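Only one chain is given next, in structure tokens, and it is the form predicted on its own.
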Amino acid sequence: MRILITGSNGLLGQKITDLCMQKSISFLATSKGDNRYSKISDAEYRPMDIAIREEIESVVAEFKPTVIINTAAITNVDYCEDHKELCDLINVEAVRNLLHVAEKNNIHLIHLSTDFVFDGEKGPYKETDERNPLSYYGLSKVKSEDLLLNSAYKNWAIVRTIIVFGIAENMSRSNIVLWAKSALEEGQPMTIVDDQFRAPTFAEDLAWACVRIGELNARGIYHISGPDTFSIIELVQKVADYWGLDKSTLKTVSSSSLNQAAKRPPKTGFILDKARMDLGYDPGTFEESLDKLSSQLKKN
């Protein structure tokens, strides 16, 4: 098996690479840009813009893959409902891109999507549930989920997930386990929502289960979040609990009165038992996650 990671600066592309070095398979990181990863040496990475189809051709002819695992997308869910043109460009016509490459070239290509292509009125979900998103970054990626479900071509898996959070270097976003952590220790007024429900993502756990598909060659959709779902206010308080911070500068706030530019699902959530049964996909609980962070952050 030889892995292509889109997006390896970001936190998911980071973890991956670090599983691949831990596995010893044979990987190539790209990003848009220059290697922000210290942990990548020269030889193991390429700049390359997802946009442009030239250079991901390029990119596999050089390196040969059995497998694309798609990391890079836009994510700020605001910021796609304000700039539809950018978000269609990275997170759908760059799909494109991408399968095309991968069924010239007979590669596996792996696809992360989203909980938002939900509207959260009957989470937690399964697979086969209606998708039906509330914002532009929810459509934009059940647009790219059409790709590969409408495609003649079944070398494919789309990898649903949730809230991803974790550490890694040179991140150019936080992640709300950090954010919150820092901003309880700094004691600043943190305002809550209380009506939305999530099931966070350990970073490592999403990792390895987009290199266990490519393993396997398995194919299809999976839903790959944490096993927990709680409320972000639950979340936050957790996280407070876990490091015994301070939770008297929290309060509660309805999502209706953020003026969000964006509609957030009310109630996510997955199911997992096709990735347990398929994969042998087992994640930590939000607990068992937050002593392996701290456990990464005291080394760092």
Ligand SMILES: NC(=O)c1ccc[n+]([C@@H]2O[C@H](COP(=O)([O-])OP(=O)(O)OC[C@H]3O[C@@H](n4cnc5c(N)ncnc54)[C@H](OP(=O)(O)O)[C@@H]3O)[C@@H](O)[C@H]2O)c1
Contents of the next structure:
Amino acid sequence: MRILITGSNGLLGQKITDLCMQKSISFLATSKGDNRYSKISDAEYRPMDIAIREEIESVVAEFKPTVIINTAAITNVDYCEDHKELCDLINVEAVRNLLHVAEKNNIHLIHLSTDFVFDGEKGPYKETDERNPLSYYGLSKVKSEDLLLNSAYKNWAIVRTIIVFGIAENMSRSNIVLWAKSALEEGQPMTIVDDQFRAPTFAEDLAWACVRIGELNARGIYHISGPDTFSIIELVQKVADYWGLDKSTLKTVSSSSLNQAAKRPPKTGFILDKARMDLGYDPGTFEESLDKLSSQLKKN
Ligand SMILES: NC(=O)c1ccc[n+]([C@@H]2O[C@H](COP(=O)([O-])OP(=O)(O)OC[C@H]3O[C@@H](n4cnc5c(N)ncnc54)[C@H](OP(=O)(O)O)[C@@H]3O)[C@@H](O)[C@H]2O)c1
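Now show me the form predicted together with this ligand, since the one above was the form predicted on its own.
Full complex below, order starting with the chain above.
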């Protein structure tokens, strides 16, 4: 197996890179612009903008991957709401490019999607549940999924996931666990919603599932998240409890009071039966993942 990783500067991209190194899987890391992950050597990295088909074609001709894992995306939900054209370009048209190149070279395309394809009225969701996105980001991912679902080419997998957390280097954005930990440590006042429910996903578990899907040449849709679903306020309280931090700065609010550009689904969470059965996916509990994160932080 030879894995081409897109978006390797991002959180998931770095974790897949780590796993390829640990498992001695041949890989090429690519992202837009320069490499920002210190573990990757010059030989293991190429700048590649997935919005430019010729760049993908040239990297694929050089590296000859058997698998492409597409982690690259515009992942900021409110930014997508305000920048719909750019969101379409990277989250939809670029996936069309990847699918085209994958089909031409018979490459297994593994594409990342989101719980935001659902409206959150009846989570937890299974892979076959009906999609009804509330945000432009969610809609862009639905459109990208449709490219694969409606293609005659079937050598692909869609991996949907939910708020991903973990540590990575030089990230362009943080994630809820690290953000909550540092805000709580600094005693900053925080307003947190109590009417949105999610299953937080440890980045290492998600990376494991993506690589496993490649190893098995698994096809179709997979739901990959942490095993436990709770409200965002409970999530932040758990972070506080884990590191023994003061919770008096936390104020609970409803989603409607936040005035965010994009609407969020109230309750997602995933049914993981298919991933457990097909892949042997067995994610740690939230606390077990915090244990791992905590020891990573100590090493840094
Ligand atoms: N994180 C979550 O909570 C979450 C939840 C559900 C689904 N997902 C999906 O999971 C995937 C991975 O998420 P993540 O957390 O690893 O995201 P991330 O940390 O934001 O990483 C995405 C990476 O893609 C790169 N990128 C953006 N445009 C690109 C382009 N045109 N060509 C090549 N690379 C480009 C970004 O570069 P820069 O760093 O330079 O901007 C970034 O490094 C995404 O598809 C996301 O939609 C994530």
